[in-house]
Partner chain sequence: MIRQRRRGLGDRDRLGPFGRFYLTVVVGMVLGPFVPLVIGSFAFRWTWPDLLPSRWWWEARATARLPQGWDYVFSPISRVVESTGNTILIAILVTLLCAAISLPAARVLAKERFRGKSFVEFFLLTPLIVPEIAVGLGILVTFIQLGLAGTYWGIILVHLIPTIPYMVRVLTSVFQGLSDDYEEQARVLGASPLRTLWHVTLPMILPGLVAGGLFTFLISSNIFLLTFFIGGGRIETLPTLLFSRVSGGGALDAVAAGVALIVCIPGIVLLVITERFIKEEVFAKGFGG
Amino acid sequence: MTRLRLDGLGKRFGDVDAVKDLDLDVAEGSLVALLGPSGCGKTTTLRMIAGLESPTEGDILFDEESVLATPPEKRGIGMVFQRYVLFPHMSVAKNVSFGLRMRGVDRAEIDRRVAEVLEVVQLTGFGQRFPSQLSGGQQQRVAIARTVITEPRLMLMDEPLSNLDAKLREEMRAFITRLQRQLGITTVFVTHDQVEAIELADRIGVMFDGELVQVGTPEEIFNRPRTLRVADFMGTTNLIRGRLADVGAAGATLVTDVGAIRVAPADHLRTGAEATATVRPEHIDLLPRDDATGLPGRIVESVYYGGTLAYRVALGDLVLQVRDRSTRRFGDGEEVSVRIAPHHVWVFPEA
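Output only this chain's structure, taking the form predicted on its own.
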């Protein structure tokens, strides 16, 4: 297993800074997702790690040794791309063994390792089939097998699931998670899909405009974003503005036009400061109007989504987006009580 560290990494194309002063530490055997919109610099970062692009500044270190002078083929990198790039005229076994054959590995050793890796990716018995005889998910597993059979120091994955349909993406996310944990290969996974990043990664690095703006666990990125832009990119959220009061070890009170809301404790909270808090729709509870534990609200609109209902709920001039379970239902115009647990209310640090 290899530790990867990016130290002040930057890449400039003419007058454009594609990646700016990027610092990132990827622990041995972990999976870190680089998450951001198209054009934010995440693929350029991946290409620099692989040696396919040369940094304008900064360093790339494997186990604290710089690899800037090491050519791509000597870095021990395994790459999985958005396109499978399988050889259509070769069987699954020959596609998987291609890298070993190029290295002149003994035939018996190749056969042994191909059998092992096909078992790992759950394709035992598929060795003699051709890519055209496989589903999209099976083809992607062949591409992954071709990568891991070479026993790379690092595995880099660039939007590997974007060509699959929704059900296959879900299946492949679960497969990649199990495989990465089983093999323990240090992995950097590039995606623009928030669900992929949350489900797959040990840690997520969010990138905008070439900058790494926040790094943390999926739970930290989703529930405690550092900026409004990060919160918005991670999905629908509610913004509640007010003034902080009663700041202490147990949290604080956000005094708003619709009432007092308790918020989670954080070091950056200051009594009297103007603040903006965020709370996710699924973290708001709707209760009958006679429940005195919440704030009074009124259902503006409801939309049925099968397992959940999406509501727009008015608290005075503040309208909240709420996701509630569909085992109960409130009608449009119905008066309700809105309850938000303090640990789900997060005040942005710039407050």
Second form
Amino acid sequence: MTRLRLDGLGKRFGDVDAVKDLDLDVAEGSLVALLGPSGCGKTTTLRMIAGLESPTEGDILFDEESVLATPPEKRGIGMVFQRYVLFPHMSVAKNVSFGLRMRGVDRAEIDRRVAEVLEVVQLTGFGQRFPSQLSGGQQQRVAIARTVITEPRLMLMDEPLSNLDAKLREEMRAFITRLQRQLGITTVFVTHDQVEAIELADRIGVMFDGELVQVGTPEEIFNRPRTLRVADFMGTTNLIRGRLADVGAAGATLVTDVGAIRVAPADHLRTGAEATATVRPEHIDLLPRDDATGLPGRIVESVYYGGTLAYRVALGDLVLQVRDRSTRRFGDGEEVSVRIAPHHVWVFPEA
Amino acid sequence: MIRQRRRGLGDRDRLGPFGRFYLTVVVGMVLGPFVPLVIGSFAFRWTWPDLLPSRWWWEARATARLPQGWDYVFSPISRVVESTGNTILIAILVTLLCAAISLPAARVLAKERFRGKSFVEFFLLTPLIVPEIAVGLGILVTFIQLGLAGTYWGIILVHLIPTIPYMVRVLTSVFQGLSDDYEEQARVLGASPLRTLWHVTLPMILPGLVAGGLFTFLISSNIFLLTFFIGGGRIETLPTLLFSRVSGGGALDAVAAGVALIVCIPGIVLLVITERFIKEEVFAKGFGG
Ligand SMILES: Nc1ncnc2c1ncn2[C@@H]1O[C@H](COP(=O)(O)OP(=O)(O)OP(=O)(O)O)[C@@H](O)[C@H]1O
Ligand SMILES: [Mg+2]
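The structure above corresponds to the form predicted on its own; please give the structure of the form predicted together with the partner chain next.
Starting with the chain above, the whole complex follows.
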């Protein structure tokens, strides 16, 4: 098992900063997801780790040893590309055994390990087929088999599931998690899908415009985003502007046009500061109007949405998105009481 | 995509009436010119306005003073066998050298951007623009000084002049269609650059390489003027031999017709081989998918 460390990594293409001053520490055997919108530099970062692109700044260390001078074939890594890139002129078995053949492993051993790994990816009996005779999901599993068979010290995956349909994607996600846990290979997984990142990763690194904005556990990124942009990218849709008051050990109050919202204590809160609070739709509770603990609101619209009810609730001029899992149902136009638990409110001071 | 295409193959030979007519015309136009050659090669006397020879080769065989048609072609004095050997040997070496020179050049032209690239691309085409006779005369002087005139290597070198532009063009477009991903994947899987070339790049560009090689072989085995200048009569290939027969005898006699048919053989054989090869070996395995 290998620890991967990126130290101030940067890459310029002409006058484009594809990756800027990126620090990342990936613990032995863990899976880190690089998450970010298209063009934020995820692939470039992965290619630098693989040795397919040379950084213009910074260092890449495997077990605290710089690999910058090591060519890709000597880094002992495995990489699964965005498109599976199976060699079309080779059978499945030949594709899978490619890495072993390049390492000069003897034939009996190769045959044994190919059979073994094809069983793991549930493609026993497909060895003699050619890639063009496989479905997308099967091709993807061949690509993964081809990578894990060499027992790489580090596995890099570049949106390996983006070409699959939703159901297959879920199966493959579970499959990758199982495989990675079982083999304990340190893995960097690139994706622009936050659900995928949350489900797969031990830790998530969120990237915007070539910069790593926040690194943390899925729970941290999800519930305590560091910037408004991260919050937005992680699917928070409710933004409430206001001014902070009563900052103290017990938390603070955000005074808004629609009323006062209590906020959990945090270091960065300053009395009198303009701030924007974010609340996830599923963290807002709707109660009947006779409950006095919440803010007064009115249901604008309700939609049944896969096991939950999605409401749009108006508080004065402000419209909040609310997801309610309870069985109680409010009708359109009904007056309600809107309650937000302080620890679910995340406040960003105005820049 | 490949699978769908394969499923459609069953319908391939169903031609409409117009398709049939069109095919007949094309085949007629391609094969038509060969008919007089074939008949002529078997003739002893064939004069205008007879539609067929008045006397055939085998009828005159016992009485004729000179060997006729195919007898002559297969006799050592005709130098047909020798020139066929020369033609094939030279064409093979030219093809191999041409591929070896064009591969790296095409790769760079397809994948890299650099200053003066469009000039290099234009420069590579100039041999096709400058008349062969100008090139031949110019080079002959230099080659005489270098002692390359009248040698195999001299001929092989001049044959590279008109063939490299074709090969580079073909391979450049092949490389443009080949995504870098495959080579990068091979490297990541532990293949050195050389083994990547051998195990991944070459097999993947093989159809293009075969097509380019076929062109090169055919061009080389058909070059007359440059071979004539540099070979200087010492090294005879099929085109120069045919020329000497035609210019010597004036009209198309049985011997010239026979030689002319022999000249076609290397190309036809090669075409049949490579056509089968491209279809069965390469496309069967799902190339380009
Ligand atoms: N070879 C290159 N030359 C010039 N610019 C490049 C090159 N490769 C990437 N870039 C630029 O670097 C930036 C980051 O690209 P990258 O491919 O790393 O994005 P990404 O996060 O993987 O995006 P996606 O999710 O769309 O795959 C982009 O602005 C891209 O245009
Ligand atoms: Mg990418």
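Residue numbers count along the first chain shown, from 1. Note that the rigid core is defined as the largest set of C-alphas that superpose within 1.5 Å between two forms. It should be emphasised that the depicted structure is a prediction, and the values quoted were computed from it without experimental measurement.
Novice: Do you see a C-alpha shift of 2 Å or more at R129 between the two forms, with the core held fixed?
Specialist: R129: C-alpha displaced by 2 Å or more between the two forms.
Novice: Using a rigid core superposition, assess whether V114 undergoes a CA shift of 2 Å or more between the two forms.
Specialist: It does, since the V114 C-alpha is displaced 2 Å or more between the two forms after the core fit.
Novice: Taking the rigid core as the reference frame, tell me whether V96 has a CA displacement of 2 angstroms or more between the two forms.
Specialist: Yes; V96 is a residue whose C-alpha shifts (by 2 Å or more) between the two forms when the cores are overlaid.
Novice: If the rigid core is lined up, how many Å does the C-alpha atom of V142 shift between the two forms?
Specialist: Its C-alpha shift, to one decimal, is 3.2 Å.
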